[in-house]
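First comes one chain, alone, set out as structure tokens in the form predicted alone.
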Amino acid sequence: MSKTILITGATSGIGKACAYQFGANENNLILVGRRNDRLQELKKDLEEKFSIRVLTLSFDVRERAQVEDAISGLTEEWKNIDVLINNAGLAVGLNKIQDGEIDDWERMIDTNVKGLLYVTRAISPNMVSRKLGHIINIGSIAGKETYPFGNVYCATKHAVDSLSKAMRIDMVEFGIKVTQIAPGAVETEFSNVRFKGDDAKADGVYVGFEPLRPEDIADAAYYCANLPKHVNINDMLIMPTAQASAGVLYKV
């Protein structure tokens, strides 16, 4: 039977892969995203390739009222989300604390920790009433160690791994999933966005390792929300076999 998918962050990375993995699998998909023409090539790419129904709604998970009247409007067709990806997210930056850029640290709170709330707290009270649904976060190996030059970023990280205990813990007693997916170093526009278009230096974290792949996280996500009702998933930590932790990388 196809479920209905929520991703954000589904243009690129990690949710753009979530969106074949569940679309093959004929589920119907609402994508999110801010750049709405790779919205609408992805839409027509998975409708030829799957025969399955996507709905795309560009908004920004940083800006509330965005958040609230995309959901809001949704029609009888589409309001009963049984899955959502909270995949939405970005580091920026490099800096030590005492030379941080401010503008940098409000947009990983705003993406990171705020549009996950938001994106939630429109979703979950639909679950909540049909006692009905699964909430799969994605996190970070940042959210279970804080290393260096990463302080805001792994701050927001270690929010994710929190907040998804706490919706865990509130919403247990009406049947909602909830698993956090916490992936180790990950091949995606993430280190570009990182070092702020510099290209060079964001090859270079790849350079010397195999790193995991976004289909990786998409294959585990797909088989977090496909387990028997019983069954869940807390929280999944996924590293390349080249990482020990954070800060070690076997490189060659």
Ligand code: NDP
The other form holds:
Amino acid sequence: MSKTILITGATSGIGKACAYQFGANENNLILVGRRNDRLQELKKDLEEKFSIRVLTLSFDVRERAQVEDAISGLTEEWKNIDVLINNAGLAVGLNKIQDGEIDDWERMIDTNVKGLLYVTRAISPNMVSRKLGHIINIGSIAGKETYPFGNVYCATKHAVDSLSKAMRIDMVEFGIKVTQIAPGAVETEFSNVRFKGDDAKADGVYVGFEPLRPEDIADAAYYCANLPKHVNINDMLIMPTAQASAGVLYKV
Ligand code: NDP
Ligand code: 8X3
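Can you switch from the form predicted alone and show the form predicted together with the ligand instead?
Entire complex below, previous chain first.
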């Protein structure tokens, strides 16, 4: 049966791959991102390729009022979200704490933690009242291990790890599923953002080993979202075969 899936950070990488994976399987999509041109292109392509409906919502997850307005403004047709994929997120900069850029820290905390909370707070009451819904949070290996120079990004993903557990506890009585998917290195625009547009440096991250593709994570999200009602995947740590831990990458 067709579901309504809301994906944050749908304009690129893992979120975009989730849009194609869920769209190819006849789900209707609400796509969120700041880059509206990309959202419009995606909507057109997805509606042409698949027999689905796509709604685009261009807002910044860091802006609480924008989040609340966008979600409270959903029409009857769209307001019953079955699966929320909290994917929007980023790392910016790679410094020691003593050299850190405070603006970078604020961007990461505001997006990865507060943004995820704003979106979840806006959408979860409807799930609770329907006693139906699934929240999939995209965490990271950085939420399981802390690595050199990763400090604040790792802290935000540890927060996602903790909040995923908290959401599951808070909503278990309503039958709401909460899953965290925590990937290792996935080749997306992630490193271009982390290195602030230094694309040569970003590309170098993925040289010498086979990283995960965004589609690998979308497959996992789709699998988690389509299990029987009584089965939930709480936590899924997915790594490239060549990455043994956050800091151990076998490069040839
Ligand atoms: P990308 O940079 O390719 O995609 C990030 C997405 O997040 C974009 O669609 C971007 O859209 C959106 N986004 C960023 N900031 C905001 C904001 N303030 N408001 C709304 N949307 C926002 O990276 P990935 O696909 O790799 O990242 C997706 C998630 O996966 C992140 O949470 C990341 O931390 C996590 N992750 C990534 C890994 C990797 O190695 N790539 C590994 C583990 C986890 P727009 O700019 O249009 O707003
Ligand atoms: C993104 C992967 O290893 O850079 O979360 O933290 S890593």
